[in-house]
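Take a look at this single chain, the form predicted on its own, given in structure tokens.
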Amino acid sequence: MQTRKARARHWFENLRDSIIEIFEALEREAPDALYPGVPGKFERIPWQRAKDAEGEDLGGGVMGMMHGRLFEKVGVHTSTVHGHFADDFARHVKGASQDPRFWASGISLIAHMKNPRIPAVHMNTRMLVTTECWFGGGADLNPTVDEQRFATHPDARYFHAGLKQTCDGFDPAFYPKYSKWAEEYFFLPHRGEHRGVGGIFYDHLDADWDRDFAFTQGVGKTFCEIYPALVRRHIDEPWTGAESAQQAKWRGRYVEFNLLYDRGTTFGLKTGGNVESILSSMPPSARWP
């Protein structure tokens, strides 16, 4: 199980230093004339929980945050922690209600974008041992102007394409289960409407651990494919008065999902994870009517 601990955070931390190049390498390239001022680069900020009563590390993470002319506000972090579940949220995780002791490690990312027309993006995986061990995560497309939320909208046929040729060289299954999965989840009942256009949604992956992780990296290899594909499709374009507006309504979807049925948020307060890194997520702007 060390060795697979081991193996598991470094593919994470060798994701996340991936996904930064290649989205600074988008800040470069974005045309001056619709993106002035000076391409961002990422700040990474290391952080650690705090000690338990006997003085044992926690063990901690990376938070990774840019604040550019194409990327607005992006955010790409990774964390290995571990300890104990408090009793009242063990009881609600797999393997955790007789003995809370857990270790988890995993990748999670949000991309806001000046423009518009260039779809928000959240991608995450993860590894979480209790008595029992699984994988986790998934990728889903959040446009912000109303005529790209749309399944038959080429950007979303183009992002399924990716995840279910990924999904279907491990098990043809896979993309109806996990596609509708994140369809189900993430949806706003509160708006009967829902965060985006969807992705895939996985967890509790426990059939063969080898098998498992090497469809966690194929998520993120093929995250690293379509999404920047995606950017450049719109790198260009022109928005409008408009369409900044829709942005903003539907980035105040985003919170309101993030801040009330986000999974990823409650376990990264409930586990004393960085406040900072959890609500990174937030978008740099949004608007309610």
Second form
Protein chains: 2
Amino acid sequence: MQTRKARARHWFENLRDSIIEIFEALEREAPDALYPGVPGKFERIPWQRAKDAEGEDLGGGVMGMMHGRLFEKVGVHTSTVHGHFADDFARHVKGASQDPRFWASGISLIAHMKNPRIPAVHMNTRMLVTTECWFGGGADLNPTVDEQRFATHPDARYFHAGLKQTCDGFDPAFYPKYSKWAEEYFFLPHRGEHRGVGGIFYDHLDADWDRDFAFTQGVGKTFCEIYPALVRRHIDEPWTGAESAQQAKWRGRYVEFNLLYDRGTTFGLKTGGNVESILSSMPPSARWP
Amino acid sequence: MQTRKARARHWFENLRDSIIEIFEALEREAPDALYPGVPGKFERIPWQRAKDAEGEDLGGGVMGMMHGRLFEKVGVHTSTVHGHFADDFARHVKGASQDPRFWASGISLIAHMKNPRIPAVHMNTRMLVTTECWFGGGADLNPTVDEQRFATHPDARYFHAGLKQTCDGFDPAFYPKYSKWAEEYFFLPHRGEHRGVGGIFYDHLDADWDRDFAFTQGVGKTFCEIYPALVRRHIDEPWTGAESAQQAKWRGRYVEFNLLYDRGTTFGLKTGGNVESILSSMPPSARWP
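Would you mind giving the form predicted in complex with another copy of the chain, to go alongside the form predicted on its own above?
Full assembly next; the chain just shown is listed first.
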């Protein structure tokens, strides 16, 4: 198990480095006419969880944040934490009801783009260890202009096709199951609206550690291909004030989802996670007109 | 009980009319140099809850919204609803665990001001009937510039003094108890921050219906005096870009509180309330830089 933990952590941190490199390259590539100013660079901010009563180290992470000219606000974070779940929380976590000890390592990413014609995106994968061990995660696309918010839009099709190909390389049952899960998960019941155009969501994947880990790596690698391609698809498109207003509205829905329903947010806040890091996923601005 | 319900409803709707009149007068009064444009007027939007399976009417309300030049976004809503609580919700409501039927009438108000030097404010009072009957509500002040966010600031002192006077007219134990309750309630544990400078918060007030109702009326009347006075205190003060940035940040905290902790929001969303009305309390804009 120690080797597995180390391998997973190593992967999440390597993936973080790759994504940071790719996003910084996109910052430089963005045309000056549409994106004035200096290309952004990531700042890496390490944080540690407060030690427990016995003075034991409980892990921490690194927040990677960039406030750029193309990426208005993007966070690419890794963390590796361990300790004991609070009792009421442990009851709801696989394998933790009898023994509340846990270890978790993962990467989480959210990109809010300056240009409303470039969809926002979220990606997150992690390995969890209680008395059991599993992987979970997902990726979903969040277009911020109305005309792109349809499953039939070429961007949505392309994003889903990339994830489907990765899923199909492991198990033909994955994509139907995990895309449906994303459809159900990224939904705002009070609005009767989906958060975006979906993607995949998976959890409690514990069939075979090596395959599960390879799949989790596959999701990360696929993300590194498909999202930059979508950014390049729209990077030269100018936008209107009306489109920025739509972006501000859909960013508001993103805020509603994160604070009302997102399990990652709840998990983070209930396990003494880093508040700055957890809430760094919030859009830079939002409007409720 | 029918008479009491009718009297309470009548009061909440009368109070709504008074507040609308006062706020529209302030809109007209605002100096053109600082607040260009036409003074705002309230729009009243009636809504009905969907009928239940037996086709029985379940009540509804009126959303009063104004997007003005002084009041950037203000909602003054009344509603009178009834029906059955969902089982899991009924368990948590006084007098509803055996019989989930309820009736509720109230007023809720939130004002987000254009000028960051004028604090935002929230006020809400209601009568609830299950197998028991009680009043609840409160008011709290939410300054949006850093220098005003202290209990010792003259605005905070004035707001609290007004509420204290009203409380003391009924019971000297009220203000200490209810201001402490507000202090505990309007708090963001994940930030370790208070939402604003507090006020009062009370619930399950069922000592003597006539006195409880009179107290609830007192809170409304006091609000009508103290908040307009605070608006007039700052209405002529110009503001800086730095102050608007502070406002955007504190509005973000307001969003976090409402979606993570506010019972009114939870109550509304779980009882099939009017989503537009419930979320109309969201600030017109917010930033998470």
